[in-house]
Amino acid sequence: MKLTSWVLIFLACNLAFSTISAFRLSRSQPTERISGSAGDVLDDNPVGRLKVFVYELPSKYNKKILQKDPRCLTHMFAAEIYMQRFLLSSPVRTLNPEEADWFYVPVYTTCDLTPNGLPLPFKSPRMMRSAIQLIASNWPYWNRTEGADHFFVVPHDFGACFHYQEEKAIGRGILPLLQRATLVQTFGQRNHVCLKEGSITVPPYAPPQKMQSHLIPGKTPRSIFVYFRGLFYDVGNDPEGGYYARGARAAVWENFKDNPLFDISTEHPTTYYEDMQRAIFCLCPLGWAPWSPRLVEAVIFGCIPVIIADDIVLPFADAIPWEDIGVFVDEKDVPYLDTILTSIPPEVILRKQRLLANPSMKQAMLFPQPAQPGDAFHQVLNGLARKLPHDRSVYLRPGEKLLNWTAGPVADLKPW
C-alpha cells in the first residue's frame, strides 16, 4: 500500500475516533449501536427469567483456597470467584432448590498457583469429582438429571479438560462427570474435544478498577498502528519451538520485529494500558490456548482486536458482533499481516471504532464489583435463561444412570 494511504488511515483515526472510556462515554464521542438481534440480546435483563440455587459447599472447595492465595482474585481465571460472589447477592438466586431452574456448584479449580502466578490444574479433576460426589450424596437434584440442570465455571486454559498443554488436554478430554452439565468457560474452539455443545464462552477476568485507573484523555491521538506485548516463544515449556501458539507468535516476531508500523516486544511496560489506547490495532494471538485477556483489554480501550486463533469461539458470540469490531487473520497468513491491515479502508476502521465505543459492548466484557446491568455476569445469566425451559429428556427415569463414575485417568479417581 502507498504511504499516502497509510497517512490517510492515521489521520482519519487520530482526528475522529480515539480512546473511548469503558466507564463514562461523553456525548461528543461518536458511537454506533449494535444493530439487529445482537444488540437486543446484549441489553437483555435476565432477572425474572430464571432462578438459580447456589450449593453451600464446605469452605475447602472455595473460601479456604482463596485465603491461602489471594492472588487468585486478580488473575485472569478469577471469574470462578466473582461468579459465586455475584450469585450470592443476585436477585436470581433462590434459597428454595425446588423452584430452581439451575444449580450452581462453586468450586475454585484454578486457585492453585505457582510462584509465577500460573494455575496448576493437576488437582482440579479430583477436586471437582469430590464436590460432585458431595452434592450427589447430600441433595437429590444432581441425581435426577446427572448434572444436566447444573452449571460450573471452569476457566482453565482448556476448560474442563484441566491441562494447559493442548495435546495433553485433548488426551484427557472433559471430565466424564461433567458431560451433561453446562460449562461456563473461557476456552472456546470449534470442533474441539474440550468444548462441549451448549457451553457458554466468557471473557477472561481483567480487573475493571485497574483499567479505569489507566484511562487517558479521549482525544489522545492513536499514533501506534499495530501494538503487542507478550511472549513470542516459550522456551521453558516449548524448547524446540513451533508448538507454543502453533508458531503464530513466532511468525509475528520473525516477520515484523523491524517493521516501523509494528510496536511489538516481550517487554511489558508500566504504560501498557495507555499504549493500547494510543493504538489502532492490537494483536490478540493465541498462546497455549486460543484466548487471552488482550481481547478484553482491546475492546475496553477501543483498540481494534486482530484475532489470530483459528476456529476460536469468542465470548458471548450471540450478542457481540465480533466480525464487525475485529479483524480475523488465519494463523497461516500471519506473514502477511502488514498487507492485510494496511489494506483495510479507513471507513471500515472508523466503523469498527464506532462500534467499539458502544458502552454496552464494553460492559459485557467485564466482571465488575459490584455487578452492573449488562455486564459479563448478566450475559452468563442471559445465556442460561435462553436454554430454558429444560427439555423433558434431561430428567432421568428412576434408577437410570448415564454417567460412568469410574471413567477417566486413574489418578483422577484418587480421593481429594
The other form holds:
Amino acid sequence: MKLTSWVLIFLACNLAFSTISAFRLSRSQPTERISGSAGDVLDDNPVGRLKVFVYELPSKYNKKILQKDPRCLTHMFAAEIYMQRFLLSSPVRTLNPEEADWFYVPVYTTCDLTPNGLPLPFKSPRMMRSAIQLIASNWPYWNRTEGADHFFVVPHDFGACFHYQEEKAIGRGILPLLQRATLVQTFGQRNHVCLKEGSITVPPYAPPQKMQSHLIPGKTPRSIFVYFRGLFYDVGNDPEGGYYARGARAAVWENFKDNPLFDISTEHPTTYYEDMQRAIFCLCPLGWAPWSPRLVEAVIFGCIPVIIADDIVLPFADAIPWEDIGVFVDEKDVPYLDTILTSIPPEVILRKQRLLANPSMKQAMLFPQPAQPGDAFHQVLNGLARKLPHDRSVYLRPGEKLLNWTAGPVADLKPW
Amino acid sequence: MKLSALHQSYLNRRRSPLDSSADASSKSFLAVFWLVLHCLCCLISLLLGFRFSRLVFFFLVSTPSSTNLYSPPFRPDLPPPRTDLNPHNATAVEAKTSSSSSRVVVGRHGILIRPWPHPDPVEVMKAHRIIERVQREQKAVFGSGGKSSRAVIAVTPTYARTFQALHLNGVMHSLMLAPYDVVWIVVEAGGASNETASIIAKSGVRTIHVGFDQRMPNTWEDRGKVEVLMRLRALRVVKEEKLDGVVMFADDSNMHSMEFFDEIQNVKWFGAVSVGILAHSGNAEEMVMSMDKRREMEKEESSSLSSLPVQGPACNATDKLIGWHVFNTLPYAGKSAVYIDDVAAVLPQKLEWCGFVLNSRILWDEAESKPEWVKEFGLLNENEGVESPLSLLNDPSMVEPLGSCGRQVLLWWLRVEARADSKFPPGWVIDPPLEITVAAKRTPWPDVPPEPPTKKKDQMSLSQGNNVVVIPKQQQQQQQQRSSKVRKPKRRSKRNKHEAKPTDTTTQVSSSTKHHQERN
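The structure above corresponds to the form predicted on its own; please give the structure of the form predicted together with its partner chain next.
Next comes the full complex, this chain leading.
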C-alpha cells in the first residue's frame, strides 16, 4: 500500500518534470498541436525505443580537430559535434554493441575551416573513408551490414557529396562507402543525387542561448510585413547574378527593393533577432544550398517562414507539417511574391502563427546543451526509431559484398 | 562539356583554390584554348567599355543547331529588364540521376523581374489589413496580461435637450472605440424617447434604454439628485439581468480617455480613479475673477486645499488609500450656477459618481464571494439620500485606487448645457424650411462696424473671445456664440426668402446660430 503510494508520487513527479520545457517563452499563446505525416510524433520519447552504440574513434577524428579550431562549436555545422556529445551521455547509448540497433560514427568532417570560417570539404571524403576503414577492421558490425545500420552526421552544404559547389557535388555524388548508411544531414532537395532515400534532415545549428537572450515581449506588435537580411548578389563568386540562389534572391531584390512592405537589405543589424520578432513573414530563400539557418530563426521567433527553394526537403519533414506552417513559393513565382503573400487569408496566417507558437515546434529546431526533451537530438532519435526494426535485407550473407571500396575519384582513395 | 570546363575555371575563384583534383592531361589543350579566348574577350571588353561575358561569345560562336533555348545572361545594368525568361541551362551538367525529373536545374538562371516591379496600392492596403488583424490578435492574447478582459457596463443618465446629441455622441464614440465588450445602459429622464433612441441606435454596442418617470429639474442641485436616482435604477437593471463586468458611470457630458477603459479592467471589487474637473463657466470675466480670488486665497492661507481641478483618491507614500482629493469650490462660492442655463461655473459634488467603478457582482443578490464591506444592494434605501457610490459600501477604506494610485487623470467631468428653453430641430434634421434666412453676401467683412451692444446679456457674448463674427447685414446685431448660451436674435434684417446656404461663410455663421429653432 505504501509502496504503491510512493510509486504514484514518483510517477507524478516524473510527469511534472518532463512537461517543463526549459526554453522559456513569453506568455502562453494559444497553440495548436502539430502532427506531421508520421503522426503526432514531436513529443515522442525515444528512450527505450532504440539503442545506439557509439564507436570509440581515435581523437584525431574528432577531439583533435575541434581543438585545432574551436569555431566549429558555434558555426551552423556544429550539429555533428553536439550530436556526439549528446549521444555519449544519453540513456539510449549502450556500451554493448551486440544489443545496439544503430551504430554512430563520430567523425567531424565539417571542421576544417578557412580563416573566414567556411568549411573546406576537400579532405572530408578521405577522412570519412579512413574512419570507415578503421571501424570495418576493428569491429565486425560494419561488415555485417555494410553500414546499413550505421548513421553519420554530415551537416555540410550538400551532405555526403562533400562539396560546396553544386555541380561538383552532383558530379561526385554521395561517397560510395556511405551508400547503405543512414545520413543525418541538413541538405534536403527532392530528386537530388546528394539526398539519399531514408536520410534524416535536421535543421542547421543555431545557438539557443543567443536567441533566447534576444527575446522581446510577445505583445510587441508585429509591424513589419516581410523581413529579410542577407545577400542578394554574391559579388565575390557570382558577380553577374544568375548562379547564386538560381537568381531567386536577385529577383527578390529587383522586384521589391522599393516596396514598403518588404524590409529587405544586406545589412547586418544588431537587432536582427528582435526585428524578426516584429515581422509577420520572414523570407528563407535558398543560397548556394537550399537550406538556411533562417528557417530555424523564423520558427523560434514566431515569424512565418516563406520558403523559396524548389523541391526542398525541410527538417523532420515526416514529423512536422511544413506546408501548414510555412509558405512555399516557387522560384518562378518570386516576382509575384507580394500578391501571393497578401492574398493569404488572415485566418490562415493566424493559424500558422499558432502552430509556430507551439513550444514543441520550437524545441524541435534547437540543439540545446544540455539536451532537453523534444529537441532536435530527440527528433533524430525518433526518426531512427521509426526506421526500426531493420529489414532482413540489411544483414548480408557472409561473403556478400555490396560496397565498392575503390569507387570514387582517385584522390579520395589516398589515406588520411 | 566545354562549358563545364568554363564553369570550372570561372567559379574556382570562390574559395581558396586548394582543389587538387585536376584532370590535367586531357584538358591541357582545352585550357590553353580557353586562356586565349579569355584574353580575347578581355580585349573586346576593353574596347566595348563594359564587361563582355564569354558566354555571349560562346553563344554567338556556337552553331544554331544547339537545341537549348539558352538565353543570354541577364545584365542588371542594362535598361530593359527582362520579363519572362526561361530559367534553365541545359548545357550545364544535368542535375539528377536518370529517373525522375526535377524542376531544379543547376547552372545559370535568369533573374525574373515582372514588367512593373513597384508596389501595388491595393496590395499594400491588403497587407496593412493583415498587419492590423495580426496585431489585434496579439493584443487579445498578450494585451491584458493574458487575463480575459471583462465587459464594460456603462451607466449614462440623460434626458432630451439641445446639447444631448453633442454629449451623447461623445460618450458613444468613446464606448465604440473601447476594445472591450460594452453594455450601455442609458437611463432617460422623462421616459424613453425616440430622440435618445435614435442617437444610441447608431452605437453598435449593446444598449439598454430605460425610461425614468421623473422629468429632469431645472436646477443643478436637483438635477444631481435625480441623476443619482437614475443611476441607481440602472444598477438595479444590472442586478436583475445579472450583467457581468465592470460598471462605470459615463455621464453624458464627460470625456473619457481610452486608458480609462484599460485601467478599470484591473478593478477587483470597487475602484476609484482621478477625475479632472472642468468647472467651466460661460463668463470669462468670472473665470478670471475666480482665478484671482483663488490666488489670493492661496497666498492668505496655507494651501491645504488643493487648487488642482481634480477629484479622486489620495494615497500615501506606500500607495495605500488614505483619503480623497476634492475639488476646491471656495473660489466659486456664491458664484456658482444654480439653474441649468446660468452663466456661471457649474460645480461638481464632493465626490462625483463618474470617478468610481465597481465589479458588477457587488450588485448581485447571491453573494458568492462578495466581500463583507459591501452593503447588500437590494436593501439600499434610495430615499435616505445616496450621495456618492461610497454609500454602497460599509467600509469606504476598502476602495482600490486605480491609475497609479490616482496620479493619472483618466477622465474629465464637465457640465455644459444650453438654456433650459432652447429649442432644436428634432433629430437634428432640418425638415420644414427655416424661418429666417439671410442672403449670402459676397464679402465676409462687415460693411458697417457693429453697434456696441446695449443689454447686459449682449455684453457677455461680446467678451466671448475668439470667433465672434458679426453678420454684416443691415445693422443686425446678431452675434454668434460658440459657447453654450443661446440668444434669440435681434433681427433687423429684411426677410429674404432665400434658402439657407450653409456652405457660404457668412450664412454659415448666421445659420449656425440658433435662429432656426423650431418648436418641438
